[in-house]
Every structure is written in C-alpha cells, then in structure tokens.
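One chain is shown next in structure tokens, namely the form predicted alone.
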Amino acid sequence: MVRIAIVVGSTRPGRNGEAVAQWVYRLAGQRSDAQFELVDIADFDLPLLDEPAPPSMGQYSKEHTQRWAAKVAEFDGYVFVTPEYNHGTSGALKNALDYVYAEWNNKAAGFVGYGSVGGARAVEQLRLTAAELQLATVRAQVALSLYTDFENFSVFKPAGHHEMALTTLLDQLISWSQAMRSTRAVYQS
C-alpha cells in the first residue's frame, strides 16, 4: 500500500495550514487504498539551508537534515498544503523542499492551496520546483479561498464542493504514486 504524506507547508504562528491539513487528513483517512500521515515542517526546525554540499550530492551533515531526509524518504507521494504569500509559496516550504533531493525523486505530488485566489500562484510555483526535484505532479488540485472558505480569514469552513476536488486529487495521487514505484525501481537497481 502506498504511503502519502500530508505536508503542512507553513510555520507561521496562527497559520491556517494546520486546519486545512487536518481536513485533508480526515477525508483521506476514510479511504482504504493508501496510508496517510500528517507531516508538519515546523516539527523539523529546519534553519535556512545550512548544508555545505548541494542536496543532490546526498551528503547530509546536519542532524536536522538527516531527520528530514529520513522522513521524506518514507513516502511514495505527498499532498503539499500551501499558503500563498506574495504570489508564491511560503519560504519555509520552499526551504524544506530544497533541503533534500534524492528522497523526492520519482514520486508523486498533489497540492492543496489557500489564499486570496485559492493559493493558485503558490501551487504553480511549487509545480516548477517539483519538476526539478523529479516529483510528478497530478493535475487535480484544491484551491481554498480566504474569502469564502475561512470565517474572518482564520476559521476554516470549506465549501462542500472542495471534498470532490480533494477526492479527485487523491485518486490521481494514489494512482501516480503506485505507478512511480516501478520508475524508482529502475533507477535504484
């Protein structure tokens, strides 16, 4: 069975990402075709990239990097829950993505964005980063509006139609995560 991480992509105090990730996790937990785990980048205390060697070399010298690499390596796919800050993803999520390399390769990713325009620009930015990390991204995504899916911009109350979008995202992500296993097997042998 494939393992999917639901990654909380913000470390900001009072962030909306925790509630969104919990919603994704709750709905994903109703499925029997994959295992899901919440992964909060805030739990890893990653400073601004501080490894002396490029991540593509896989020479992780810091304990926090080794812990993060081990966690990322556990999964076949990822749902990135991202805010949109200034037309992009959070610096914390970008930093977490940049910390490791091979651990992301030949896996699948999907996106749940939130912001004034549903996090659309943050997701587009993440798709570019994912391509360089050799993450295959699924087309379906969830776009949550701060105006209509959050009361007072802070209490998460998603519109019902988002459940269908999340179901489609998870259907695609699980299928792609399974398919990418054979790709990883070719490169690991």
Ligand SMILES: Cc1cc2nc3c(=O)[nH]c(=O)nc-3n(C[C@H](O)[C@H](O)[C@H](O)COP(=O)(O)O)c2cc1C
The other form holds:
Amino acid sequence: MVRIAIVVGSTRPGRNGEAVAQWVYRLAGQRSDAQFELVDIADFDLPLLDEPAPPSMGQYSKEHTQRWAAKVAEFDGYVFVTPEYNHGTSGALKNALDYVYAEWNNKAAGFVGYGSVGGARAVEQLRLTAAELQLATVRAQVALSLYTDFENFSVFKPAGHHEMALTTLLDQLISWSQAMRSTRAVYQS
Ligand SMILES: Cc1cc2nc3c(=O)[nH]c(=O)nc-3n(C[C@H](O)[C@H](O)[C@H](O)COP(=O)(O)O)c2cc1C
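The structure above corresponds to the form predicted alone; please give the structure of the form predicted in complex with this ligand next.
To see the whole picture, the full complex is given below, headed by that same chain.
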C-alpha cells in the first residue's frame, strides 16, 4: 500500500494549518487504499538551510537534515497543506522542501491551500518548486477560503463541498503515487 504524508506547511503559533491538516488526515483515514501520516515540519526544527553542499548532491552533514531526509524518504506521495503568505507559500515549507532532494524525486504530490483566494497563488508557486524536485503534482486541489471556511479567520469550519474536492485529490494522488513507484524502480536499477 502506498504511504502518503500530510505535511503541515506552517509553523507559526496559532496557525490555522494544523486544523486544516487534521481535517485532511481525518478524511484520509476513512480510506483503505493508502496509509497516511501527519508530518509537521515544526517538529523537525529545521533552521534556514545550513547545508554546505547543494541538497541534490545528497551530502547531508547535519543531524536535522538526516532526520528530515529519513522522514521524507518514508513516503510515496505528499499532501502539502499550505498557507498563503505574500502570494507565495510559507518560508518554512519552502525551506523544508529545499533541504533535501532525492527523497522527493519521482513521487507524487497534491495541495490543500488556504487564504483569501483559497491559497491559489501559493499552490501555483509550489507547483513550480515541485517540478524542479521531480514531484508529479496532481490537478485536483482543495482551495479553502479564509472568509467562508474559517469563523473569524481562525476557527476552521470547512464548507461541505470541500470533502468532494479532497476525495478527488486523494484519488488522483494515490493513483499517481502507485504509478511513480515503477518510475523510481527504473532510476534505482
Ligand atoms: C506573513 C503573512 C502574509 C500573508 N499574506 C497573505 C496573502 O498574500 N494572501 C492571503 O490570501 N493571505 C495572506 N495571509 C493570511 C494567511 O493566509 C492566514 O493568516 C492563514 O491563516 C495563514 O496560515 P497559518 O495560520 O497556518 O499560518 C498572510 C498571513 C501572514 C502571516
């Protein structure tokens, strides 16, 4: 069975990201066609990238990098739960993506964004970053509005239709995560 990480993409105290990721995790947990794990980048205490060698060289010298690389390596696919900060993703998520390289390659990803326009601009930016990391990104995405899916911009109360969007996202992501296993096998052989 494929293993999918639900990555919490914000780290600030009082973040909305945790409730959104918990919602994804709860709905995903009702499925039996994949295994899911919540991965909170805040738990990894990654400083701003401090590796001397480019991550694509795979020379991870720091304990925090090795720990993060080992966690990323466990999965076939990822749901990135991203806020929108200044029309992009969070610095914390971009930093976590930049930290390692091979561990992301030839896997699949989907996005759950939230913001005033559903985190759409952050997700578009993330799709470009994912392409460079050789992460295949599925079309379906969840776009949560700060105005209509959060009470007072802080209490997460998603409209019902988002469940259908999340189901489509997970359908596509699980299928592509399975398919990318054979692509990885080609590169590893
Ligand atoms: C530094 C910063 C910049 C933001 N910029 C945007 C923005 O460009 N577009 C937007 O829709 N929301 C923006 N917001 C609002 C966030 O989307 C909202 O606060 C969201 O809850 C942030 O995610 P978090 O609570 O998980 O940190 C910004 C918030 C912060 C803290």
